[in-house]
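One chain follows as structure tokens, the form predicted alone.
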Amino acid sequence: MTDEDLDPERYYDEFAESEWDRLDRDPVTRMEFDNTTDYLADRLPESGRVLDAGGGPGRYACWLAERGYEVEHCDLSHEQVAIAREKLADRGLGDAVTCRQADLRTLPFETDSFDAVCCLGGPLSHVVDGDERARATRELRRVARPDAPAFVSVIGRLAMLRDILTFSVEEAHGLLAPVAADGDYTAERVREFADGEGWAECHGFRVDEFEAELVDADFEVETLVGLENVAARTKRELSAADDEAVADVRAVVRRLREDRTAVDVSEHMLAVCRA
């Protein structure tokens, strides 16, 4: 594996179809989607123009279009955009959504042009450089109309560390200390500490850091949500569990999802903001 293979655009071009499947693959990933859409349903305006930035293969764009919103979908990956167009067309939603390739750091939209802004599933985490990520967050704020709701989810650092411990501690334990220190999972570090075998480059957040970066971009953070919280890294166990057990876990995750510690340990943390 080369450094280019860990480049987010190239990575998501290669694994585009699996990203569509991800949010319905097991009970834990369904919790990520269902908890996110709970907050969308509660906080979105009744109608209007919504940005789905870094929207990948279009699961959230489909959800939004099904509820009557005019949606602008964009993603860095050409293949993700192509799949989003295909999935929307299959559902008869193609006329409600415009899909294009675009970078979070330079969004191709006018200032104050959206009634709500979404950046869901962790695309902001794939902007590893702090200055560039701040630029991307300011872009999300720029295109939101005054007082518009914004929904941003990122990858949690503690869950990233658990992934290393669970799946590759013997081969990649050297990654633990640097990722714990600053959250940056980079091609350079994977090459040095994991023999070049790894996932797309990303930045894992702690909850205080996530909130601070949003405030720095002039968002008002209203609610922080741990989308999987205590169920993080239990995909295998819950996939084998019966429906009653899964329902009990879902209820506990829902109960704890606004607990700040539960947010910090989650695989994905969601911020519900106001521009």
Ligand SMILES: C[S@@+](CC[C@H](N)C(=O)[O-])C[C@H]1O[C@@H](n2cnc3c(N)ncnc32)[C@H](O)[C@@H]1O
The other form holds:
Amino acid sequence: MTDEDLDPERYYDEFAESEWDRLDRDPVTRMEFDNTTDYLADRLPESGRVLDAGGGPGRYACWLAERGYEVEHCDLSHEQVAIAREKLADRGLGDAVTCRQADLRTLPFETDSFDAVCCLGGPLSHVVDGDERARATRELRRVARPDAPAFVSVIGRLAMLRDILTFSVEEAHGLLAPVAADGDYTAERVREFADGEGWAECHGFRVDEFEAELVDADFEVETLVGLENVAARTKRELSAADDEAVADVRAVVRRLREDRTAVDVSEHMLAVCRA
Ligand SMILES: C[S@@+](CC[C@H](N)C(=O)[O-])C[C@H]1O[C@@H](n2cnc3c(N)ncnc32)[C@H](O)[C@@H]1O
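Here we have the form predicted alone; I need the corresponding form predicted together with the ligand.
All chains and molecules follow, beginning with the one already shown.
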């Protein structure tokens, strides 16, 4: 594996088709989707133009278009954009959504042009450099109309460390200390500490840091949500559990989802903001 294989654009081009299943693979990924759409349903305006930035294969774009929104979908990966177009067309939603290849750091949209902005499932985490990420966050703020809601979810650092521990503690324990210190899972570190075997480069957030970066970009953070919280890293266990057990876990995750510690331990943390 080379450093380029861990480059987010290349990584998401390569795994484009499997990304469509990302939010429907097991009870934990479904919690990410269901908890996110709960907040979308509650805080979105009744109608209007919505941005789905870093929208990947288009699950949220489909959800939004099905509810009557005019959606602009964009993603860095041209393969993800192609799949989103296909999935939307299959569902008869092609006319409601425009899909294009674009980078969060330079969004090709007018200032104050969206009634709501979404950047879900970790696109901002894939902008590892802090200054570049600040630029991308300011771009999300720039294109939102004053007072528009923004929904941003990123990857949690503590769950990322659990991932390294669970899947590759023998081969990759050297990654734990640097990633714990600054959250940066870079190709350079994967080369040094994990023989180059790894996932797309990303930045894992602590909750305080996530909130501070959004405030720096001039968002007002209304609610922070731990999308999987106590169920983080239990995909295998919950996939084998019966429906009643899964329903109990879902109820507990729902009850705890705005608890700040539960946000911090989540695989994905969502911020519901206002521009
Ligand atoms: C885990 S996927 C999430 C996709 C979708 N929002 C979802 O929740 O299923 C992360 C997406 O962010 C995209 N991405 C990464 N860096 C990006 C950037 N700088 N600009 C735009 N999209 C980016 C990737 O191509 C990928 O499709």
